[in-house]
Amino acid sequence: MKILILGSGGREFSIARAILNENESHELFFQPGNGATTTLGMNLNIKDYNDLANYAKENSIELTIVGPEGPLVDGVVDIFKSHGLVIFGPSKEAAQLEGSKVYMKNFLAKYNIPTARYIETDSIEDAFKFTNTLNAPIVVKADGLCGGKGVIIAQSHDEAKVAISEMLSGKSFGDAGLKVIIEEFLDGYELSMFAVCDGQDYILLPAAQDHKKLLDGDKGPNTGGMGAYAPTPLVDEKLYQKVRERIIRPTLDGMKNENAPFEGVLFIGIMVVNGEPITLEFNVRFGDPECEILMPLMTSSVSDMFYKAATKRLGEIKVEFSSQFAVGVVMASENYPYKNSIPAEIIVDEVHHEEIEKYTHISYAGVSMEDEKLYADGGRVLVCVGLGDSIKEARDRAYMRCGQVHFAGKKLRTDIAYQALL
C-alpha cells in the first residue's frame, strides 16, 4: 500500500515505523518529514494542500494519515476528500474541538460531558470577576492553537490576572489568546486517552500518562511533553467504561448532531477526581510523545486500523495490543523550550547489547540530515522507547537506550513513569 503521512515529528516517525514493521512492502511518503524519515520513505516538499492532493492522486496514494493539528484545523481532510482520496483525520469543522478551546468547552457543556466549571470571554473585566470566584490554583487557557503551551496554571489570583491580561492583549500567544477560558483547577491525576473514530464506531487505546514539565519532579515550564508511559496501572475497566459512556459516546453522538461527524483520533485529556473522569480538553490527533509508546504496543495491523477508520469500517476489525508496557523518554535540545538551539551532530553508539537491540528503539523528531550526518535541530529531538513486561523494565531499557545517544546540550528527564513506580 502507498501511504502518505503528514507531519515531521516523532509521532509521524512512530506511525511510519509501526506500519513498516507489520509489512515492509508498504511504500511511505512524508510531507514534510524530517531528516530521519528518509530512512523509512520519501520526503516531499509540497506545501499547498491542493497540490499535495493532486500528487497523491497522480501517484496512486491509497491512504493519507494526518499527524499534527495544524493541517487538520486548516481543512486538509476536506480538500483531500474533495479529490476523492482516502484520508484519516477529522474535517475542518470537527477539528474545532482542538482548534478552539471555546468551541470545545461549550460543546462539553451542551452535551453534558463532565468538565471543570469555566467562563469563556474576551472581556478582561468579566475574566477578572470570574477569577475572583475561584480558589487558587486557577487555570487560564488561550482559545486557539499554541503548540500545546497555551495553558497556564496560576498559583494565585494575581498570577492568573497577569496571564489573562497578557493573553487578551495579544502579548502571550498573539491572536490565539484574544479569547480566553478561565476554569477551576481540578485536584486529581491526569491521563491521556485516545479513541480512534470513524464517525460512529471507535476503538479505545490503552491509557497513557505523559510528563509535561521540563524538569524532574514535574518542575519548570510546560513543554510539548518530556516522556510518557503506557498502559498506566491507574486505570481499571470500571474507569474505561465511565470514559466510554460519559465522554466518548456522547461526543460522537453530539458531533453527528452538529453535522460534523468525528473521524480520526479523539485525544481526551482527563483528570480523575475521586474515581470520576473529568474532561480537561480534547485534541484531534495523537499526542506526542504518547503516540511513540502506543504504536509499538499494537500487535494487529496499524495501517488497517487507519484505513478502516478513514473508510467508516472500524466495526469490521479487532485491534489488539501486546501485554507489555512501553516507556518513552524525550531528548530535547539545549535551549528547549525557551529558544532555538544551535544544530548539534547526533552520535548514536552501535548497539552490542541484545536487550537494547530487541526491546528499544529511537523515534526521531527535530532532526535534519546533512552529508549523511544526523543533526539535532532544536526543540524535542528524539524519543528513546523501551518495552518490557513491567513498567520498571520498560523504563530501565528506555534509559539504557538514552545512554547510547549523544549530542551537545542534550536535555532529558530522569524520572519518566515515576508516578507508576512510587
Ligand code: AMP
Second form
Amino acid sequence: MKILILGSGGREFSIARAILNENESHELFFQPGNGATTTLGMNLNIKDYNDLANYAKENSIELTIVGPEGPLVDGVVDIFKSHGLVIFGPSKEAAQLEGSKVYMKNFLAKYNIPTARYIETDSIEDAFKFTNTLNAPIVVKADGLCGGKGVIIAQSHDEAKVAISEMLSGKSFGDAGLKVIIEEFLDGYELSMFAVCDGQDYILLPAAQDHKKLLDGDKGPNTGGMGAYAPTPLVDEKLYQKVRERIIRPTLDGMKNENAPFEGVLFIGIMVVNGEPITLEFNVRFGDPECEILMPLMTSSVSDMFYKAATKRLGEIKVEFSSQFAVGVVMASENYPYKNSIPAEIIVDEVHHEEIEKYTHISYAGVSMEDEKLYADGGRVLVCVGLGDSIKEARDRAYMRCGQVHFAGKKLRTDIAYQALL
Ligand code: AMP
Ligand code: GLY
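Go ahead and give the structure of the form predicted in complex with the named molecule, now that the form predicted alone is out.
Now the complete complex, all chains and molecules, led by this one.
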C-alpha cells in the first residue's frame, strides 16, 4: 500500500518502521519527514494541504496518517476528505479537543467526564476569585496550543496570580493565553492512554507512562517527554474498565452528539487519584515518545488498523499486542528545551551484540542528513527503544543501545520507567 505520513518526529518514524516491519513492500511518503525517514521512504516538501492532497491523488496514495496536532487543528483531514482521500485523524472540529482547552473542559463538564475542578475565563477578577478558593499548588493553563508549554503549576497563590496576569495580558503566550483555565491540582500518578477511534468503535492500546521533566527524579523544566514505557503495571483491568466506561465511551458518544464524531487517536492524559482515573487533558494524536514504544508492541497489522479506523470499520478487526514490555529513552540535544543547539554529528556504533540487534532499535526525530552523515539538529534527537520480557530487561536493553549513540552535548534521563521499578 502507498501511505503518506504527516510529521517529522520520532513518532512518525516509529509508525513508518512498524508499517515496513509488517510488510516491506509498503511504499511510504513523508511530509516533511526528517533526515532519517529518507531511509524508510520519500520525503516531500509540499506545505499547502490542497497541493498535498492533489499529490496524494496523482500518486495513488491509499492512506494518509497524521502525526502531530498542528495539521489536524488546521483542518488537513477535512481537506483530504473533500478530495475523496482516506486519511486517519480527527476533523478540524473534533481536533478542538486538543486545540482549545476551553472546548475540552466544557465538553468534559457537559458529558460528566471526570476532570479537575476548574473555571474558564478571560476576566482577571473572576480568575483571582476562583484562585482564592483553591489550595496551592494551583494549575494555570493557556487556552490555545502552546507546544506543550502552556501549563503552569504555581506553588503559591501569588505565583498563580502573576501567571494569570501575564497570560491574560497576552504577555506570556500571545493570543493563546487570552483565555485561561484555572484548575485544582490533582495529586496522583500520571498515565498516557491511547484509543484508536473510528467515530463509533475504538481500540484501547496498552497504558504508557511518559516522563515530562528534563532531569532524573522528575526535576527540571517540562519537555515534550524524555522517555516512556508500556505496558505499565500501574494499571490493572479494573482501571482500564473505569477508563473505558467513564472516559472513552462518553467521549465518543458525546462527540457524535456534538456532530463531530471522533476519528483518530484519542490521547487521554490521566491522573490516577486514589485509584480513580481523572482526565487531565485530551490530545488528538499519538504521544511522542509514547508512540515509539507502542508501535513495536503491536503484533497485528498497524497499517490495517489505521486504514480500518479511517474507513469506519474498526469493529471488523482484532488488534493484537506482544506480551513484552517496551522502554524508550529520548536523547536530546545540548540546549533542549531552552533553545536550539549547534548541529552535531551522530555516530552510532555498529551493532555486534545479538541481544542489542534483536531487542533494540532507534527511532529518529530531530535529525538531518548531509553527505550521508546524520546530524542532531532538533530538540529531541532520537529515541532508543528496548524490548524485553520484563520492564527491567527492556530498560537495560534501551540503555545498552543509548551507550552506542554518540553526539556532542547529548542529554538523557537515566531513570526512565522508575515508577514501575520502585
Ligand atoms: P497539559 O498540557 O494539560 O498536559 O499539562 C501538562 C502537565 O501538567 C501534565 O502532564 C501534568 O503533569 C501537569 N498537570 C496539568 N494539569 C494538572 C492538574 N490539574 N493537576 C496536576 N498536574 C497537572
Ligand atoms: N509525550 C506527550 C505528548 O506527546 O504530548
